[in-house]
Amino acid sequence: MSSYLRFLVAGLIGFWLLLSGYWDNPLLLTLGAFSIALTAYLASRIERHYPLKSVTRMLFRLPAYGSWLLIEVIKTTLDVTKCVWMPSRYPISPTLDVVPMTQKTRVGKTIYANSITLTPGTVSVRFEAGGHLLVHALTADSMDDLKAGVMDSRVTAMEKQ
């Protein structure tokens, strides 16, 4: 059992038990515990296909990453707020460039990628070949500053082993 199944088991306990609600019915109880024994066994299942590394780590490190990330999601959303709202003192000016990518693995790889989705203003179009990610922006300045680097530096310490 690889510490990504160990770590799933885990979060499937937790997401039946705060679904359900139901803390003292035994039937239910008995039921959850065969749900969760299914779902893990197709989950294994999937898992020995495409396995995926160092998953777990990453994930402890999720929520400063993600508090951080909350707080350059306001920041793009307002700047993109201003050029709905006033077209002609902010006008947009739509980019398409590549940028650096430093990540090592598929998933560090997908949280950069859905970081950048994620902030309004810049959306990651596709991989491109030699560590490389398309992404369009809405405005100049938001490319820019994508491609200063911190989110990259950010997502890829996550990474660290």
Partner chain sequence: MELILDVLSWILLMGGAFFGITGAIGTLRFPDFYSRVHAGSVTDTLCALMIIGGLILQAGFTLVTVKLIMVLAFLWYTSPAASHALVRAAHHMGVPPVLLPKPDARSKTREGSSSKP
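Alternate state requested, the form predicted on its own (shown: the form predicted in complex with its partner chain):
The text that comes after this line covers the one chain and nothing more.
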């Protein structure tokens, strides 16, 4: 068993025991052990096909990116609110366009697509051939911000060693 799986199993056991509060009921303990074993089995199968070696490095960079993303979510929430409350002053112009991606790993691409979807007013539709992402944006300005590539470069920087 790899160290990743040992850490996963230990964390799940601790988490389950803390949240359940039932330490003396054999049925619940058995069901908890079964669910942890099933989760570990599925995680080992996933890791066999998609190794998570690069993910651990990205986890240390995730808090800085998450705080930047939170600020972006707040800013775009205000922009979407203005569009909804004052449509004559801030018109909605739905746009569907392709945005380039510079991420190399599956995790990086997933973080980028999820970050776009988490940002109000934009939705990742699908991955396109050639390292592109089809995105729907509520306004043309939102699409222009995405095409400027700030979010893309921040996610790509998380991937690097």
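Because the structure is predicted, anything quoted here is derived from the model rather than measured. Here, rigid core means the biggest group of C-alpha atoms that superpose within 1.5 Å across both forms. Positions refer to the first chain, counted from 1.
Residue displacement note: Ala140 has its CA displaced by under 2 Å between these two forms (rigid core superposed). Core-aligned CA deviation for Ala10 between these two forms: 2 Å or greater.
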